[in-house]
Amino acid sequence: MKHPIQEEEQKERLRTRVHASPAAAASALAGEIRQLIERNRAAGRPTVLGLATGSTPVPLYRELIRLHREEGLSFRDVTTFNLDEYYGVPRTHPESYWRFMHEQLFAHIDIAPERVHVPDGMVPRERVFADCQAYEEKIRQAGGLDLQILGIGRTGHIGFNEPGSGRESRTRLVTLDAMTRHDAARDFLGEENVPRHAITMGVGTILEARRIVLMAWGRAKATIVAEAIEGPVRESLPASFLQGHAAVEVHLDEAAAGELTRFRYPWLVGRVEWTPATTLRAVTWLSATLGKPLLKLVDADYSEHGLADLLTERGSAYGVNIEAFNRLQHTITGWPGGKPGTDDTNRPERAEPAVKRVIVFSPEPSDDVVGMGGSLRRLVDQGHEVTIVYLTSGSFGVSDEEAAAAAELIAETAAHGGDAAGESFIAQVRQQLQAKKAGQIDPPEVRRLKGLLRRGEAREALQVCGVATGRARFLDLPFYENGRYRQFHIGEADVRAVAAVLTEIQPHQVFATGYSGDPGSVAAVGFEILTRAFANAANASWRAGCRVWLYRDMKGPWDPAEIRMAVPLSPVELAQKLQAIYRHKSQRSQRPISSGQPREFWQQAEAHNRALADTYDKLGLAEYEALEAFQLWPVR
C-alpha cells in the first residue's frame, strides 16, 4: 500500500523517514531486512540483496551482524550483489571494496562465500564490457534485487554513476569526478594514489530492484539529499532517477534532512507553531528572498510569501522586524568569552567568571584554527586561560611526498648535528617509504613522523594565535592511531583520555566541532567521544557551569537562524587567521580545481567567514570584514 503523503511531505517526491540517529535509522532499516529474509524463507525463496560501501551503510552492517550474534539471524540462504568496485585494484588491496565488504559484514556473519558477488577490479580491459554483461545475467538468474541498498555522494551519485549517467545505463566502466577522488583521498593516503575509473552497476540496473533504499548522515549531504528528494529528475543529478520507481524509501538522519522544506521552510508546506527559533528563520528567509534588510520589510511581503500566519499570531511586520534583529544583533560579540564587568542580559556569553578556563577540542590539527582562529586569539588576547586539546596526530592527512621531504630536511639536520638517533629514525623511515605499498597503512615511523610533523605545524598556528606552546595537548587517541578512515571504533580508552582533561581543567567553556557531521568522520567520531566523556561528568561540580560552543567546518553556509554567538574579525585579524591556517603546510591543496570553489583551504576558510559578514550586512546589520559564527550546544 502506497505511504499517504503528509500535509508537510507534500514537496517530497520521494517517502522520507527521518530519524534522531544513523544508529536509529540501521535499527530499524536492518529490523525490516530481517523481516524480508524470514518472509522469503518461509516462502522457500532466497533474498538478493544489492549493498553499497562507504561510511553510509556501516551503521546497518553493525546492526545486521548484531542481529546475527545476538538475536540468531541467519544469512545462509542471503545472496549478495554489490553496487560497485574501484578499477585496477586488487581485492588484497585496503581500499578495494571486497575487501571493505568482508571486513564490515561478511566475515561476521553466515554467509556463503559463493553467494557474495562484487565486480571484478581487476579484469583486463578488453574483457571489462563482457564481465559487466555477466554481472548483470547473475542478477537475473538469482530472481532479480529484493532490496538496493544505496548511499549518495555529494555530487548526487548512487554508485559509481557520476553527474551524466542516463537512466538507462547499465553495469559498466567509468570514469570518477573529481570531486568523487578528492573524496576519497583520506582512504587512500593521498589524491594522487586514487584510482579514476571504477565498475558500477548503472542507473538502469538500480531501478531493476524490486525495493530500494537510500541512506545519508551529516550536515555535508543535507542540500544534495533535498535536491535528489524535491528537485526535478535530471541527469546532472543521478539519484533523482530514483523519483521514478514505485518503492522507495530515504533514511535519513535529522541532520541530512535539515534542507527539506518541511524542516527549513516548514510555513511553505503547512501550518507552523511560531517558537522563537522559527520565526527568526522565517524572517531571515523572508530577508533573502526578497534581498530586503530585516528592517524594510512589509506586511505585504509577508501574506505574498505563505507568511500570512506569523502576522496572524504575531501581529505586524514591524514588530516582527525588531525581534527578528534584535536577536540577530545580539549574537554579535568581540568578547567570546564573555565582557567582564558588563550587563549579559543580551550578551551570547556570561561575564562572569572575568577569567574562564577555556578547552578548545580540535579533531585534528587545523580544526581549531580554521573554525575559530579568530575567536581564537581573542579568547587568549582578553586574559582567560585558553587550553587546545587535539583529539588525533592527523597524520592521515600527510601524504607520503610530505613526508618523504620533512625527512630529507631531518636527516639533514641531525647529519649536520652529529644526531645518530635522529640519523637512526629517518634511516627506518625512508626505508618503510621505499617498501610501503599502495594503500598500505603507514608503518610506525613513518606514521610518527607524519604525526610530528603536524604537530609542528600546530605549534606554529598557535603561535600566530598567541597561545603558547604549553597550552596545547596532543591525546593521539587510540581510536585514530588503531583504525583509518571509515573503519573507526570507539573504545573505553578513548573516553576516559578526553574525560581526564575535562575533569583536570574543569572548563567554563568547551569549543567543539564535529556536531552533525558525517559519523564516519573523525570530527564526528571525536564529538560522540566527547559527548559520552561529558555524560561521565554529569553530576561533576564544574558541569552545570560549562558552556559548550559549537564551531563549523566550511561545508556548507552558517543559515542566520542557527547563530547563538557570531564574532566579528577586522581585517588585522582576518589576516592572522589565515597565516595561522597558512603554517599547515601539508594540508595544502586539498581540493580539486573542479569543485568551483578556492583550492587552498586558508582560501576556504577566507571566502566562508567573508560570506558570513556579508549575510548579515544583507539582512541590515552592522557591516563587518568577515565572521566567525558559534551554536550553543545541547541545539535548539
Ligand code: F6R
Second form
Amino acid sequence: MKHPIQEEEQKERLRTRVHASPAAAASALAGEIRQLIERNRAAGRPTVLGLATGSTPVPLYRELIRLHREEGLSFRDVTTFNLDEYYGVPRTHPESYWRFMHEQLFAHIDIAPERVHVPDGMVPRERVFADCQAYEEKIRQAGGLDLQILGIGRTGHIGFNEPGSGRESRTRLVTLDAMTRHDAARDFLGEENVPRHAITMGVGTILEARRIVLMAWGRAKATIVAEAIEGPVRESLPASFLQGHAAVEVHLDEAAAGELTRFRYPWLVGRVEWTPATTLRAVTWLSATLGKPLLKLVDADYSEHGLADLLTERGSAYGVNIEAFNRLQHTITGWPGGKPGTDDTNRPERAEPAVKRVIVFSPEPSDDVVGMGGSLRRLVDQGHEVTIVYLTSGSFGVSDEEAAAAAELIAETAAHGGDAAGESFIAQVRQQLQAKKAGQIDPPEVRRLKGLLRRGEAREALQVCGVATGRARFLDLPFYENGRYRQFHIGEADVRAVAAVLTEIQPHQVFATGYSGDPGSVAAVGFEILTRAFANAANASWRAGCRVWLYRDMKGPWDPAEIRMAVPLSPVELAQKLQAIYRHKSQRSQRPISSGQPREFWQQAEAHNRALADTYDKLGLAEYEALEAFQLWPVR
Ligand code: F6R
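Show the other one: the form predicted together with fructose -6-phosphate, since we just had the form predicted alone.
Time for the whole complex; same chain goes first.
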C-alpha cells in the first residue's frame, strides 16, 4: 500500500521559490520589477502593475522605494491598479487602502497621481456596479496588467475574493469572511470597527494579468499556502485558481513554506538525507499517521509509507523506534532551568550553574504567561533569578471602552484624594477619548493610560504565577510607541534598549518568542530586535554561556520533532496558568462570543497545552495533563 499523497503525480502545481527571509524575497522581486519597467521603457511601453496591500508586500515596497532613492529607478511611466478597497471607508481613514498605498509606496516614488488607481470605497450602492465595470475598462485601456502582485489571506483569499468566489468573477462588491474581519481587528482597533464589505478585483480579473506573483511570509500562512500550491483547484480556496494560469510564481520565506510536502514530508517526494532531525520527523509522522505509538511501529509500516530508504539505511524499525522514543523522552523535564547536581547529558538544560540568571522576553504583556506561564513559575520556584522584560506597552490591545471606564474610576479617586496632577492627566485622557474618531490612532495620554492598564494586568498575572512583581521590567520600545500595526520601523533605540538589558543581566538563559511568525506582527518585530541585540553581543563574555529557548504563540500546532524541551503541567499548574492569563482582562472578549467566533485566548492556550500532551501520549510517551514546549535557538 502506498500513502495516498504519494500517488499524486506532482506535488507543487505552482512554481514556487523559497527565500531565506522576506527581505531576500523582496530584493529578488524588486529586481525583477525593475527589469520589467526598464525593458518596457526601452520598447516605448508603459508598465502596468497590479498591487496589493496588507503586511505581505511591505518589504517589497520598501525595496522599490530604495531602488528609486538610491539607484534612480523611475516610476514615471508606471500605471498601477490596486486589488481592493474597504467599502464605506473614505480615503482619509487611517486603514483605507488608498492611504496605505500612499504611505507605503506612492508618496516616496515619482509615480504620476493620475496613473494610480485604487477602487473607490465610497461610491454609493446604486453606482457600485457601474464603477466596478469602469475599473475593469480602465485596466483594459491601459493595456492589461503586466504583473499582478498578490498576498494570500488565511481563508485562502486573493484580493478580497473569499471562499465561494467563482473562477470567472469580476470586480465587484463582496462581503468579508469572519476570519478576515477577525484578522483585521487589530488594524481597525477592534473587530466592531472592521468594515463588512469591500470592493475587489475578481478572480477572473486577476487571472487576466500576464504574470502573477503571490507572496506569503510566516508560519501562520504555511497551511493555506500548501493547500493552494498542492491541493485541488476549488472555489473554497480561491488562491488555488492560480493553478490555471500559465505564468504564476509563488515566493515564500522558509516559515511559510514549512507545510509544503518537500519540507514537511520530504520522504514522500524524493530521496532524503537521513539526519537525526529528519528521522525524528519521519518517525513521529508515521506514528501519527498510523495512530500507533512509536515503539509499536514495525518494518512493514515503514516500507509501506515511503520510508523504505530509512529502513534500508538503519536495518530495522526496532532501532529507529527506540532512538526516536529516547530523543523525545529526553525533551521532558520538570526543571526548565536545569536540575542542579544531576548528570545532564540527556537533559535539555545544563545542571550548572544551579542558580541561573534568566530573562523572559515578552513582546506584549500577555505573551509570557500564554506561552510559558507554567514554566515561569517553575523557574522562580526552583530558585533562578528571573527577570521578565515586556518589550512593548501593549496599549493597542486595549479598547476605548475599557480605557474610558478606567478613566472614570481614576478621575474619582484623584478628586477624592485631592491629586491635582492626576486629575489633570485624566481630564486630558477623557477629552482625547471623546474627540477620538473610530479607528483613529490613540493620542499620547490615551496610549499611556492603556499601557498602564496592561502593566497592571501583567503584574497581577505574575503574582498568580508566584512571581514577585518587582521582577518585571517594562521597556515600552519606541518602534511600538511611534508606530501602528503593520507599520513598525525598528530603530537603533529599540536595539540599544534590549542590548542594555542583556549586558546588565548577562543571562544564562533567555526565553523569547516571535520566531518565524508573521513578520509584521509585534512578536516578530520584537524577535528581530532581539536578534540584532544578540548580534551586537556576539563577543560578550556571557554570550557563549547563554542558551536561548523559544516559546510558541498559539499559531498552529507543534511538530513534535521541533521540540527540544517539554515541561509538564499538572492539573493544578494548568489551572494556575489559566488564571494568570485570565488576569489580562483587557485581552478577553468585551462581549459574549457567539458560536463560530474564535474562542477566548486563554481557552486557546489551554487547548494547545493539552493537545501537545495528547500528542506525546499518542506517541507512547507518558500521559500528562498539559505540556509547554520550547525550541532551542538557533533552531537546528
Ligand atoms: C490586500 C489583499 C489581501 C491580502 C491578504 C493578506 O490588498 O487583497 O488579499 O493580500 O489578506 O494580508 P496580509 O498581507 O496582511 O497578511
